[in-house]
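Here we start with a single chain on its own, the form predicted alone, put down as structure tokens.
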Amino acid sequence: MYGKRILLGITGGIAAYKIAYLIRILKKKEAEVKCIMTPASCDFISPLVVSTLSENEVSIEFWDKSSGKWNNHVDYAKWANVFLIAPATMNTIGKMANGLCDNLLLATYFSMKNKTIVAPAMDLDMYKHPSLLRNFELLKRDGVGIIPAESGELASGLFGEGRLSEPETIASYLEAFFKSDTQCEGKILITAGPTYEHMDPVRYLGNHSSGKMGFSIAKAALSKGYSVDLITGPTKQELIHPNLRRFDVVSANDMLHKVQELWDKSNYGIFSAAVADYRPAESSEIKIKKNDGEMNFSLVKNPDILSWASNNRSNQQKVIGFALETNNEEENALSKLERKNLDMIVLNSTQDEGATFGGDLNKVTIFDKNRNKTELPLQSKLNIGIELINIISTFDA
């Protein structure tokens, strides 16, 4: 489920204690989790626990009285791939089914375009009550998914149906939902990481790229249903997926040869690798010894992999480049976009605080071939990858 955006709505039932376990399961599966709590739910599970486990702020009211911040229910609804309400009390289910909106959670539900799923939890007599069964039917007609409650010991001391499904069961339901969701087709070639240009057996010219951005893009593409050929320079990043083929290379020439081998089988090329512009004119087969004087090296230009791909493509293939700039960022990025005849370019700036080589966060500006501009604020590299893949998937829509 990595990269999937799960909005979790928590309502006021004793079963809310299980949600801590559910959040941990979803995070281990690399889903992005944000949470909305009803005021009543705070009596059963601490917002601090929910925020800590989800690694995101928790929203409870429409606005935070201490800071004045407005919690925009529309933004939550637009962000989520799925809205899971668990536990869903009889009160909340009744309001959802009958169009009553008196809290942030319900306002978000009524703004949802994507799927909403409820996991009910209540006592057995309530779970069998005719009014609840009618409301279930209304929700089903509205397209809401229902994860049935289980039989077991209830908070009242009774035994029967009404117990919230176990966190593992809910997570499995979500996985099945995402697998059945509409998936994209096609193959994406992605380059990632640095290249190393050897000077001798122990030294090289390189850069600080960790490969995290390229691997995050690959994760996002795989979660969207694409097949991925990932060509990566030296990196510690790991990624395993049945629709992934990984090719490890070292130098710019190595990367070019692998791109040339795979490019004609790809629909899209995302060239995020930090390829060294130059390499030593000569590489020693033995370690170069230090001497008392200066040491000078002659450098020669490396091949331009991005230009090669752009100049050797069919009309259907799309090429996306990256630009890392230290000054005149937009001007230089737009020049590269036009000079290399790209469909899109992703601009990174070294001036963006928090967005660094090797870090988990990034902040980028995306330009398409018509110079339309999309700014993505500082956020996880996986989220950046998801936004990028979502844009790319609309190319042929």
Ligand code: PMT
The other form holds:
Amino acid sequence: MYGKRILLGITGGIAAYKIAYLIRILKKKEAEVKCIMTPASCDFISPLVVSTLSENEVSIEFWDKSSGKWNNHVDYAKWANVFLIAPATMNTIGKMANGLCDNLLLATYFSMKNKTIVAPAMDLDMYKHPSLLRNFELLKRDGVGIIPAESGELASGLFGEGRLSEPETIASYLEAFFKSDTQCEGKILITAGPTYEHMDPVRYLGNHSSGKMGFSIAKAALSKGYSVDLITGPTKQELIHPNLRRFDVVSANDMLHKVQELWDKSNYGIFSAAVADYRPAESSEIKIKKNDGEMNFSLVKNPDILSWASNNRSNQQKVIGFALETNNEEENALSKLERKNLDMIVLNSTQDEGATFGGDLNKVTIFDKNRNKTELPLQSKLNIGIELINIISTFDA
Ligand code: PMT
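Output block for the form predicted together with the named molecule, input the form predicted alone:
Every chain and every other molecule in the complex is listed next, the one we just looked at coming first.
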């Protein structure tokens, strides 16, 4: 981010403490950073910390009471390549969306010519509140980028969505933004999570997929301006965004039916779900009772959703598959790339410690349809999602 001029707006929420670290990351990446703080934010992080780390004076009020100097919001707005507001409270988001201008930070926002991006942080019920979702919609329409909050433990002690994105993640968003600050249009269909294939009302065949990879791709796509249809198997992941439609399914057959319903409206399909290849031939309506002997049951093959999408697409639609392998990784992935006639395949291996199922990290190798290879080392699933979406956004260029 050498030489990029980042104006950082800090509003009054407990997550403001993370901003010190964010400034350090941005400075390490050689960006120029100037900061505007709301008066409320000074209760959460000291302006001295912010000015020291950013190596620039911090402005809080319209004018400096000791020197009488006017802090010109228009100059700030002209200077900035991007205005990042982090953490963005419900109060500030509401005012931005509805044209209320009662502090320097807001006056600067309303004077901006270049992009503004908000990284919200608040408690989980506030983050789901219809009023906030309406305001997100308005901001989106005004061209503001939104870095979705993450899920986790909140300052209130509750657990859920509303945590400020981690500083590394915010920095990645900014990097992706500067790589291509044009916002993309189009719809991406994403499958995520496991499928559960029921044997009876209490037992199923499933796998360890948490849905994190698919949800991370969805987050990255939304932040780049795409609309997303996210079809997910059973998962604890949460994601709210005005341009997201989420469809919860259970079995492979349910997932296929949803894909069949939505596919012709999509420009791209990214199939990251871990779909069960087989299901029990019969599913009992009542609990199967234990008996003294062995129990055998037969399995039938599930439909291949990725192959269905690939075989039923127009020339414009692009299909991206995943390959989860335990051995002969590249050979197996390349065979899937060709057999399923894909535009790209994303290989991940259970041999790589800390990657694939469940965790926040992944390590992948991407092959395009000409077998060109890109390796992405172990990093957050969100970063992998951002890289994938960056590649996809060049498909039509
Ligand atoms: O959810 P996480 O915990 O974050 O874990 C992420 C992940 C490891 C599940 C993910 O990164 C991943 O690898 N997803 C694909 C898992 C998988 O089923 O791989 P596969 O090699 O068996 O399938 C190949 C491709 O065909 C995949 O795109 C899969 O979605 C698709 N498929 C497979 C079977 C089937 N019946 N229908 C399908 O569409």
